[in-house]
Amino acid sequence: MTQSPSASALVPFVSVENMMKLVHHIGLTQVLKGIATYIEDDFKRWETFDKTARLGSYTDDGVMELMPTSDGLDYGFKYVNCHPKNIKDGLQTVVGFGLLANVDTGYPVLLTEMTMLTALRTAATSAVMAKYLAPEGARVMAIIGNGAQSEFQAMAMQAILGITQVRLYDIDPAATRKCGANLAQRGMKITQCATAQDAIEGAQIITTCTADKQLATILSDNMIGSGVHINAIGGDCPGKTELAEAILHRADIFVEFPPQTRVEGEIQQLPEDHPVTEVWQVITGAVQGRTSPEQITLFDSVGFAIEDFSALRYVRDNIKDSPFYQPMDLLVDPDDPRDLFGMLQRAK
């Protein structure tokens, strides 16, 4: 007879359907604000975390990665891929799932989808960094690349910075129309542009989120004037960049974890000793971020495990006493912890 698992052997699992229900239950704006708060709090205690560049398996078509970290109380990791060619086959470019475990026992306490959650945490991270690096009073943003991330980016910037205008451009006009339609009635003025140059006109924040795995020049040097904040989130693996190298030499560059960003970010174009500032230092006040109205700031975002850890903690804390998860029989639970074989035999 199969042994029924005890409550301690059941792990909360959040499916895609339940993640979406959770977001709608709380409200998208509040979820973005909530994840942003968790990220900001965790970056303020940066030095308590284990940190390692994500473990990547690279192919000609993409990358598959594990992103682990721990604060000594909880351990978390995310599996994520990035395969730009997937879009041509009707598949997502990025998919992921994540796990949070208790350090004392090693037992998982949460298993969840992280495709939707990664989009939310990426947008929340962008907005947190813009809070510290964007020009004061920034209200206009441009989004170059109007794929799966674009709407989340706009909504997070609205929720946390108060953005009122969004200017859109994508090489595929259908993507721009999709993004414009999704952002309609969201309380922002949406302008669909015919070129990247048109899109950045008057923008104080420029977000690049393209997907092609190539050394691309989405923004050229002559397109960038003084005083803007660039939020570069598309370059996230070796051989994949978006900005002209000359922009990097003019900007003050802020990164999550230099050993990872130097391999995967825009700064893979630069020598290893090119100076960068770690964003946790700005968030804690150890280093000043924006120092003048004329300064060009660049957040070279590649995504780091602590951000996923923050998002996992947020979900764990917000599914308590809710119907937005399913208990999963993930852990063995023998009557005698030493008798795993006996448990197998009794399952006949």
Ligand code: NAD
The other form holds:
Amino acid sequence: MTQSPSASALVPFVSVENMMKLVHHIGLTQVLKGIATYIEDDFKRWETFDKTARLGSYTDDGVMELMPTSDGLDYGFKYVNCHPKNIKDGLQTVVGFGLLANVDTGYPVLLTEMTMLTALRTAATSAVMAKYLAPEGARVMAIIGNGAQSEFQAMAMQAILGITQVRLYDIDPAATRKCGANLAQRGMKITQCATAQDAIEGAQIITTCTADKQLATILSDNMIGSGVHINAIGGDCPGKTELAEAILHRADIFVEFPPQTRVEGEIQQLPEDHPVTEVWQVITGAVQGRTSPEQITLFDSVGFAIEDFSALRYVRDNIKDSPFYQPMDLLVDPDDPRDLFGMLQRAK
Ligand code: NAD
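Form predicted together with ligand NAD structure, per the form predicted on its own context:
Every component of the complex follows; first up is the chain already shown.
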């Protein structure tokens, strides 16, 4: 006869539906601010983490990645892909799920969807970095690439930096119309632009979030004036970049984890020894971020495991005593831990 699993065998599972309910229950702005705070806190204790470049399995069409890390108390990982061709087939470019486990026992304590959560954490990360790197008083941002990540990017910049104007461009005008419609009535002036050049006009923050599996030139050197902050999130795997190399030589470059970014980020275009600054050092105050109004700052974002770990911690802490998860029968619990076989036999 099948036994009911004991409480210790049940793992909280957050489905896509529950993730959306959780976000609406807390409020999107509060969630973005909350995840940003967790990310900032975790970057401040960067040295306590077990860090490794993510493990990617590359194909002609995309990449599947595992992103693990641990702070000694909790262990987390995310599975995520990037398949730019998926959009043509009505599928997402990026999907993910993740897990948080207790280091003491190794038992999972949370299993969750991470497609929504990745968009939230990527946007929160962009805004945290812009807080330290963007020019003082930045109010206008451009977003080149108006796909799944784009609205989250705008909302996080509004929540954390007070952005009031967003200028949009995508090679597909339907994507720009979708993004414009989603961001209408959100307290920001939204301008839909016909070219990337038009979109960056007057913007102090330029976010590139395009998806194309090639060395693309979304921004060319002559488009970038002094003093801007570039938040480049779309160049995030080998052979996939968004910026002309000349921009990288004019910018001060800030990265998450150099061993990963050297292979995946915009800086894959540069020699191995090109100087970069690790953003955690800016956040702790050990190194200054923006040093002058004329400086071009570039956050060469590829997405690092600690950001997912922060987002997983945020979800774990916020689903406590809530209806926004289901207990999932994920772990075995035989009466005698050595009697796994007996447990199987009794389930007949
Ligand atoms: P998406 O496919 O939903 O949207 C991408 C958009 O880019 C599409 O609308 C497409 O038409 C547009 N585009 C492609 N080429 C363009 C060009 N030359 N000029 C203007 N627009 C162009 O993808 P998404 O989920 O929004 O992700 C965007 C990118 O961000 C992907 O490359 C993804 O890998 C990356 N990403 C990075 C992080 C990170 O942490 N750095 C996290 C999530 C996603």
